[in-house]
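Below you'll find only one chain, the form predicted alone, shown as structure tokens.
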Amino acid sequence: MWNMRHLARATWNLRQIRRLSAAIPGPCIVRKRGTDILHDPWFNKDTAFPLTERDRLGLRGLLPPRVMSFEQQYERFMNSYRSLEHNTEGEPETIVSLAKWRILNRLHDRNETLYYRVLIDNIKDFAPIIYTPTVGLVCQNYGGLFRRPRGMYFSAKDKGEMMSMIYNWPAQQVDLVVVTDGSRILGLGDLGVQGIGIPIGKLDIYVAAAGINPQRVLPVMLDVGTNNQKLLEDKLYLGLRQPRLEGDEYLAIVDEFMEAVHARWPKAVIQFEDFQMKWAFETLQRYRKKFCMFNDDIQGTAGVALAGLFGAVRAQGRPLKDFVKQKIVVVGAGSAGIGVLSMAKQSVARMLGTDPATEPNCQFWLIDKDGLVTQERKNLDPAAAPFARTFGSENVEGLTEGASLVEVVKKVKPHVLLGLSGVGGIFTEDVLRAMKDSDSPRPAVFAMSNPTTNAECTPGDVFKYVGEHAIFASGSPFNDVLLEDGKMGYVNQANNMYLFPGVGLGALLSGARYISDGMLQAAAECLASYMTDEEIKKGILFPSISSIRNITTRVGASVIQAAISEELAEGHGDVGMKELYHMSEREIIDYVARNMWFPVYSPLVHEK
């Protein structure tokens, strides 16, 4: 486990991040000129070109006179947003929400480095519009709102033509891909082609938290066609019209993907995004050995919810060695769930000293669709089959196969439950009331499935009925509640926006050959060890996003520190392996805050 010194927060805060990735850039180098210049939002600077730089890019007359600093286009942006939230009051949330993605997205096409500028400054209230939930509701309705193209699509239709594609894309250097099929986007489904909303939002993520370069990151669309029959009789719809490949002709178009993204940019950290449970746990095999790459539906997922468990195990007054003993009702057999149970248990191993592979599951209890998860089901999914019950002293408790969730809940008495089912509402009235009478007095209920309308429950509904002591956590944002007593309900975010970022900055700035499980697992405990005892007391099991980078940094230099103890790190650009292995902590840290890119305009210099 966690060093328990890291309890004690690092000096470290956002400004001396800030001061370390903000250096004074040097001149910029620009093929461009003229209208070129400002249609390219890399480079333009909208009316902030000084008057010389207007000269030297054949500017001048194409712009207004008069010259802004950076700092009054930042608040003339802002001021048209909160003009935004003011004309919009009243109107259904779907509407407002669009339209503030709109905007943002306005800039975004506009002025990268602006765009890049808010979105770190407002990180709170605007990741859930670049971000869950919204991004959702993006990725629905991604037909009408398509004004430009972003990132790269390879389809079905592409194969045996990926190893040239992938140099069509203009950055000589990559280092984040998020991919996804579309096969699962949040708990809305098949989205096909609609889906690339995901590695778009999940990428403006890792440059606000994780300070990524937004000139090398790559959002990847694998279009391999679509089940959704609505989808296909759309003709907005601008995937291909046919259904999903499957099997080996499937993997074929993976493979070549994957190959052809090795084959440009070798040491570029791959995140796969949305992928349906089958192809989700299939690919994740196929490739974490071979390639830099991670699920984060499996694996940030868990992580998160790894460090919020840890998080209720002290919140309810117990040493974390009694992680061990903590009863767990995991709702939904997908590729979260089993993900979660999967890093839970190599946790409780590796407390225990002993192989995951042969530990029992005591704690752990599995429900899908059709009830709780025994050895007794037919068809027993291969994924699931390590966490399905026994009928032995495993499962004292005389469930059967198939046994309802109150049952379960009712008769085990769990610690936590926690809902990753994508399915709106499932915690009842009865199965809260029946949490309440939980072997903890602190019982923590975590609704984690996206978006907002597939949460598993509300925080009002929690502390109505389990009562004013319980602890809760969430996918989605939802306000804190204003319990009876006058006292705050808290409502945590459980959001992978915790844990990728710097799981992804830590294994490119360690040039880590792969991504382990010791590595996913530092972070998990590098986020949990972050919340100090009063602020667990309270119940409050994360931090606030607007800390991000903070958070972030710390995760980084964790899962580097994690590569270096399992010397699985290379190096990364000028730092090699030998002075990253002879690093203290300390240098670790402003290691990973020196490589965070923070949003600046360059003076652009013209190449003859």
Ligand SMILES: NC(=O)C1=CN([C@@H]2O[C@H](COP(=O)(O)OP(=O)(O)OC[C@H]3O[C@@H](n4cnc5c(N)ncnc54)[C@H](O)[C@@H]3O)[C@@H](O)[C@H]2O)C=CC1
Contents of the next structure:
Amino acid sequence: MWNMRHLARATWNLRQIRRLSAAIPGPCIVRKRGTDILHDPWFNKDTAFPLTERDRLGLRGLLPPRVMSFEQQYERFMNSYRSLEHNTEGEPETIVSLAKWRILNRLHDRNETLYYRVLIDNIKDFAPIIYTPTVGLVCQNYGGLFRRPRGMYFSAKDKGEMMSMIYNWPAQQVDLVVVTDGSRILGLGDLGVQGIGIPIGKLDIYVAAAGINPQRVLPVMLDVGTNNQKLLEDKLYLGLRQPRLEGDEYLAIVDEFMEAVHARWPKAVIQFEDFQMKWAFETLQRYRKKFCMFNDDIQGTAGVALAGLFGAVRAQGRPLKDFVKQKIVVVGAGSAGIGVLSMAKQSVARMLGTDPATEPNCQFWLIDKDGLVTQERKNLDPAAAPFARTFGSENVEGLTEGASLVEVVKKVKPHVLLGLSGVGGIFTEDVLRAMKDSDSPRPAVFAMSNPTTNAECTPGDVFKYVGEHAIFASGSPFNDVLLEDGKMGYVNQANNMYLFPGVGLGALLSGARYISDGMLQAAAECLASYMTDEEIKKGILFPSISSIRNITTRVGASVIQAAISEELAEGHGDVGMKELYHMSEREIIDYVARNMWFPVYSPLVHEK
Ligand SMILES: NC(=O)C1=CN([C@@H]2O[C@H](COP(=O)(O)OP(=O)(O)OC[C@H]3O[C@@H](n4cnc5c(N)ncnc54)[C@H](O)[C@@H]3O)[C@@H](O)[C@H]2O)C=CC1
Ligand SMILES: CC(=O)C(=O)O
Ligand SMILES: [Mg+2]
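Hand over the structure of the form predicted together with this ligand; the form predicted alone is what we had up.
To see the whole picture, the full complex is given below, headed by that same chain.
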């Protein structure tokens, strides 16, 4: 199970990854000259073009004469960023975050090499700006913030045209696509075309964490309309002002898009993101064996949560096999909540050597907006059905259909309370005080909903009402909490950003025919095994975001290993199937690290 564990973290650090992934930058072919290069963020080096290159590419005289180094440009940008922080001190949080997003976005639009370098080096500070929580705010204000397009938009009006439209994308090769239909953006609901910020943010994380070449990523918006009345009435809304397509009409659009991507880039990995529940499950079912795709909200979230749940067992000083005895209350019966329960159930079955389909549902309680979900529920959603309590109108704890959250927590005394409801603050003082009587010596509260305002509770409340021995994780970042005894209450970030980059990278580099449950399970176990017992004892269940490249290398390698052992790997680029199947664990890690892009300026060679 812990097959990657012996590769100690200390021996495989970011510096080594950089050394392998960026030894000597190879030349880069460019078919443009002069100002066209300066206006292309993929090639632009701004003031860092050496004089010889300025001559070769027709740039002489188009830039100030002084040639700056990459390091000087980096310092200049960081100085501007720090001044912005200084100058906006005391301003409302949303104003400051949007100003930070703007300055980063301008760099993204101008010079991708520099952008990704500052992002990689400062990922802990910048992830909350380009990803959750600020990306949510950006999507909500997208109409006003829009300056330049990024990614591709396929709308209901493009039916029948997508096979040719896909060739409008300028890159020859695409490795990773993140697609949304904007119907459930974080916990913010239907934001229509404005949801494009999510695929862009997720792909930024792919570049920073997994070293996917930014020239080979494609953010996609499938605009099938919106049911958000405010947007429909907004004359300046940038998407289709029509209600969402439903049923076969909807699926016809997604089918056509998937076929178009597959026709042009058959080996691209496609990540589905922030689709409303019914389409999240339906499309996963429909495409998962046909294309190399996965749904991040169902499967990526499940892997991260599972790693956290394993950590919560270890934090109690128990062996991992005791996971089968943990009582877990999941609040939110949507794509994320059901995804977590499905994977947790598979793990239990694996540990017990039983069939997940017949494994009884003894340790899980599922709550949605109508309370505890039981078999008594009218119109029980088929996705939730396997987790509905089965004991008729009464059960051992005396809980009935629709029981409230606080009642469930009081009677079940769960080891873990996990929120994926999208509803800010529903873990109230009463609920958290009830968690104090949990049967666990280290009660765990995971408030995983995004963005920050939608988190089910704050870490401060958890340490105050559950106790300082509690373990806390949230989907969006919070600061650690100063406890009464002067110690720090540790805040974990349980976000699928720890998993999806490694899943996508591993699937890509193995050339997997499809992404299996085994590959996802391997990713989750690898993440869980990353933490030492000492860290876990302190309540630290996930590594620091600063080591995300290192984590992703290992998660990616574990995904490749699983693809090989399930005979799903078909090879990638020059590395054929045979070569892949003969690699040792160590060689697989080297292979992953070697294939990670790292931002350095490459010599540009002009070709007509
Ligand atoms: N931390 C992470 O990595 C991730 C976090 N999420 C977050 O999880 C949340 C939910 O996502 P999805 O499952 O895709 O949404 P969804 O819309 O499919 O499901 C939401 C569920 O919450 C339930 N709910 C609503 N109000 C409730 C209430 N008052 N009490 C109990 N349950 C209630 C609904 O009945 C529904 O079952 C979002 O905020 C999203 O940002 C999602 C994926 C990953
Ligand atoms: C993190 C994520 O994927 C979500 O909140 O939807
Ligand atoms: Mg998501």
